[in-house]
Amino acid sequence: MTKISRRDFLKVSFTAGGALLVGTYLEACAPADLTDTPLPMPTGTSTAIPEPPFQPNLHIRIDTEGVVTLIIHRSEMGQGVRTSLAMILAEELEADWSTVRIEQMDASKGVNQITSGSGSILINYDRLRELASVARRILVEAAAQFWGVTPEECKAENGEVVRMASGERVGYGQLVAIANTLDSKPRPELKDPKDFKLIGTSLQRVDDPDIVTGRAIYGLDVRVPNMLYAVVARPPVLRGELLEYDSTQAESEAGVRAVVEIPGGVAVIAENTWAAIQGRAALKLTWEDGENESLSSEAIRQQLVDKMDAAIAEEKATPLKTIEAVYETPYLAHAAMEPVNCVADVCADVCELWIPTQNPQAVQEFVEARLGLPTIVHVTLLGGGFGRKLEVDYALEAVEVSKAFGGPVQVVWTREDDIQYDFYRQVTYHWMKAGWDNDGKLGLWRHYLAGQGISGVAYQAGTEVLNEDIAVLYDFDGRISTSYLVNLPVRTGPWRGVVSATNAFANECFVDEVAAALGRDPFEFRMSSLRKNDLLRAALELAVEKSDWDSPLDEGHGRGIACHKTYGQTSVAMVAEVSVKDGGVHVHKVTCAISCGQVIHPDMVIQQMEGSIAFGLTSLLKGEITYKDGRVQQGNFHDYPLLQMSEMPEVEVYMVEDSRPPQGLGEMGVPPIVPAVVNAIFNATGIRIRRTPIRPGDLLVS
């Protein structure tokens, strides 16, 4: 006989394939009846123990079948990360791909697992290297202790380790039993690059499976026993207040359970979303707006505007040549395709979260912190995040609505909610400034930048979110770039690139307008500009070269470049070419050409470049947040709309050879498409755009 307790009644875990499976559940949630309950052993089941799986680290995991577990500690949102971290850790333990699965890692105080700054490969490549490389040579170890001869003599090859004096050959899997027995602490020995065989070619990615067939696991799929959904109601005007509600129309909604009141709001809780939010329109709702009630665009750029006019009184006068030009960009919605959501279950002991985050330990971080209770946060799979899931604020509302109704509840944000409710790309607004003497040296730069910090609670940083990347990437004399913060009621978050795109806007559209007042070529402004070192100039190059930046365009068409180098680690350089008519602007052709350092996934190069594209083009032709009146404008896909798929360019990806570790991609396509693009309206049109998005009204040449 056995014995089963409630804490291994009834779990819902994640398998790599993404299925759910019945396993173990929370102590304190499986019914009492059950607890120490004894069930018979299976007719013709070994009482044997079965050899536990060889686990030298956090993230590797080989049992006696040979199938090597990689475990995953950072959030798959699309970019490939659990592909490319998983061939990082595969190639530097020799393992046999095919039989490799992956698994995602809950929340663990063990291992950094946010993932932002486009850092995972950047931050994890060298341990994981250093990680696998232990393993690997502990294998060896245990392989020559089974043939009884020295490590020397064997060498690990696709899962197996081989004798190279008698070609003999034993399989991981076989040699768990031993590994299991050493005390070994080996130190890495790293492959040298020219021997990879997986790292630098393009794998199928391990989620792709489960994805196109319906079976992988996002946020919105999760589904655990008893659990009921909610929505809830949230102040229309920043920071306002409930003063008092009527839930009766709402609990007589079909298939409504209960209604809640939370920290910040009403939540409706039902047997599916549907009736949810039938609910939720029932509500009667009485709110006090408080001091935000008044908020507006026009004010917010006010003070933006009035911040910089003070800045500006304390230039100096200058007897050089000068020119002068201010660029805006508004507050921007992440808008990913699944919306935030969270579904939690609050225990009188525990709390266990499903969540599609990007982090993981901030969550669990600020749950125990609320509630006082240790707390479990499982990963899924996010579609999309663009740094909206760095925040925990969805977590914390589904932990309230769960701990009020008591039970499990998904909650659920529409995409109303969502796009209302977001930590926004910051506003900025940028004066520039530049001189040059009359043998056309440049002598004088200015960037000054107003703008918001970030405010969001799980990722809060202020005046230097504003100075990232704003220094100009160019050697010239007399060079200042100064950032001035205003503190305005919005919140704001990372949105991809952060800062970074802002400023590449501001920076690379003002080096055209100083390359066209001096009479040059914004290529070879650029290229005389930079120091002859930097990777900008290969990237810069390419990108020229398999443009035909010099080749002749149809009547109506224009060229524009642009470069970035963002946080100071990849350098992208992309050349558009445009067609303005009837004041649209149509983007026919995209290259880019990026100087990454070490391709671990050249696939997944081009697919970043090509969404980063896809990404800024919306900002630049659609893309705004607007406020009146206390409330944000927009609410859903008609007001805030995306790129659409007949709006794509052509685009052409090329990577520079670099012998540098891997550098970052998830958000460094962002930054330069949108000053291409106007630099190539400008070349089309001679209209310049210093503002975003594109209005109506912007493009009609008089």
Second form
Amino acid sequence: MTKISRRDFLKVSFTAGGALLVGTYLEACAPADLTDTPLPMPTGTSTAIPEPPFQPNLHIRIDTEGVVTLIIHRSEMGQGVRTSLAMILAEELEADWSTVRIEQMDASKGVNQITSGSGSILINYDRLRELASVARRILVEAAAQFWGVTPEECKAENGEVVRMASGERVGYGQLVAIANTLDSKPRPELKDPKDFKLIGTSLQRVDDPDIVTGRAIYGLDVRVPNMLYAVVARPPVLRGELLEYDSTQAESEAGVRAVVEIPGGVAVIAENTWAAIQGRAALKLTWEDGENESLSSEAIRQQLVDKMDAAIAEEKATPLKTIEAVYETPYLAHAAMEPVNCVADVCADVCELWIPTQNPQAVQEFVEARLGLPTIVHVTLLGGGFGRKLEVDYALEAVEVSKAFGGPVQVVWTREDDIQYDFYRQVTYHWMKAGWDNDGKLGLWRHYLAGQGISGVAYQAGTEVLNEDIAVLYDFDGRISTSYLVNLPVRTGPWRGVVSATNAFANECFVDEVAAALGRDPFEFRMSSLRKNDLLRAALELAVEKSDWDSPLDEGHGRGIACHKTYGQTSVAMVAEVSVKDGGVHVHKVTCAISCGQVIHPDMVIQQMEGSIAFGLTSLLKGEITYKDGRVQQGNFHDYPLLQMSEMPEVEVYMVEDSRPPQGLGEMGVPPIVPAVVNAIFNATGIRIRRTPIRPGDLLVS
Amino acid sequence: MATFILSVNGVDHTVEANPNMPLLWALRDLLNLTGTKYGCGIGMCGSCTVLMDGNAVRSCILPVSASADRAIITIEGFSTDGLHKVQQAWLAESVSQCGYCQPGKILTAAALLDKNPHPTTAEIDSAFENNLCRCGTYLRIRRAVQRAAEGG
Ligand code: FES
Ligand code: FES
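Any chance you could show the form predicted together with its partner chain after that form predicted on its own?
Whole complex next, starting from this chain.
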């Protein structure tokens, strides 16, 4: 008798009938009817022992029924990566897309799994094509052996191998047994892109059917046997510490099962989330506020100003005509619709996690280091990530709660927790100066940036990240761009577009200021100053053409243009049309042109531009994170609002002809949208917005 | 603690709960219907929207005590096959990005179309006020509602 342990049960429930994998079929996956064509079995294979699947690498598994499972190692957070990576694999594998299944890879030591920097396709395109093409070639060899012909006489097509002379076909499932006996290692032989059948088409996204029926499983939807729910009370003042607590009342709340102290806080564990939240509210907590007890946004800003003043003091005088301006951005929260959360089950000999993470390997590494236990990390769907879910804090915390309590717990972060204990987009303070001679030729360009690097735990960074993408794209003479790092205690992390978003705001708005000071058209000025960058020029030209840049505008309307080449990969230009009335701005339309190399899925390009535009507009039109007395002053959508449907502009997206391999997309629309709108506001009103978000009164003409 | 009968997706469930517990948590944690999402808990985002007697309501601010003996429909019970015209429109327009907010959006759309089969853009926008999508799928939501209004 084998006793089924709880862990075995979990394995079964999460791979066979279980929540995480349920419903990942592309379609109800009716196995091909193989019963009337009995499989010819290679000698030595007994029908009694099931043939193991053919699994040539980490990403592909084919079972004897012909089910092709594509195992995706990057995290799905809305960017469509489970679909696009699967399309790349299926294309070169010649899989039958209608029967392909998608599976999410656990944290693994075999392949880089970090989903960041808009890099999933860029980094994996060649690699996955090669892996899939090798698998396809092994299947072709297996079929050749099956028929007793040479591989050259066969070709793979739509989940089968065809014997070209006779037209006979054999399904991949029937070839598994032979493929498993082959030890050949064929070289990859990539398809000619003109033969692509999947790449370049807008297939239905693999998770869509589950999303519209509520079956999609995000981190908060994980349920494991005996799981309880927890919320954690954390120090209200940045980096404060717990002095003492009284949990008597909390423990008497109905449904509360335990209160445990963990490093950094007190966890209330209950039978349901609501009881845990009620229990937390009933805790009596005494905190040591520590050295940040008087931290304020004003004081933080003053540190940036002081740093900048010291840098500017070194500037030499110039005979050129000059203008100067300061641009500023605040801390911003990620505010994904799904707050961070994690299910942890720490046992004596192993730890198991279910977590919506962009960074499963870091989660595994940090948890293993903390516990000294082997750790299994299952990655769920992410209800948005935007960089927040690169961090490991919420995994480590859940592990501490499970360990202290002694059982599986889901640590739920309320919206307030998610907003107040985020790793924010860093504050930035940009000093800009430009100078030109009597002919209007630029001879001086300064972009000095004072700000904070990324201070995250797992996602390491520092000055280079502060600096990245700071250089202006135009060929002005006398360009100097430098950043000055200010050490601040606030937790910061990558936020969709990272510093490209803040740097493009300063660069592209100030370029507009220079064009205006010189009496030049903002588009024409950009083109005449962009000598080398052909794809960016093409994007600008396309956006201008499609937006009808020179056409007359309605009264009170204005048009603005901006562009950016993010992470050296993808060039995006945007033209925004706005109107300003009674101190408020309305963004009517954004025309977007993008140069992103080979397009895997055209509709996803459009989705990512729409999403980036909404994300960027929120940063311009909505809230900010501020500190007072060491505390974050915002907590939920009433004081940290997001863009609403009625505020979403019409968006048109056009793609520039670009023969490069696929480049990143997920963040690339964020940097140009804010300056495009700010420049349009200037065009409409003559008012320059130099600090985001726009505040009440900024647009009132005095 | 008190006992309530919740009628969810046509099935009566007896739940033991604090009368103040929002319906959201009763659905998610007591009945394991996780298709209804938590986004804010204060009625500001619409992720938790369910249908109650045909109206779109925000389950995060609706106590269980006010939900008893009402006909509650969640995304799981909205259609047996996922083929309701609103869901079909959602697929046809490829609305979803992360998808987390979409169950609430779909039920909001269904309730809107039930009362107003041919809403204008302004009427759609107003039905979706404080119905937040951080992924920015608003244009497609609007198009999907219009598509469903035209019959799918
Ligand atoms: S969770 Fe109910 S409105 Fe946001
Ligand atoms: S689709 Fe991600 S929040 Fe709406």
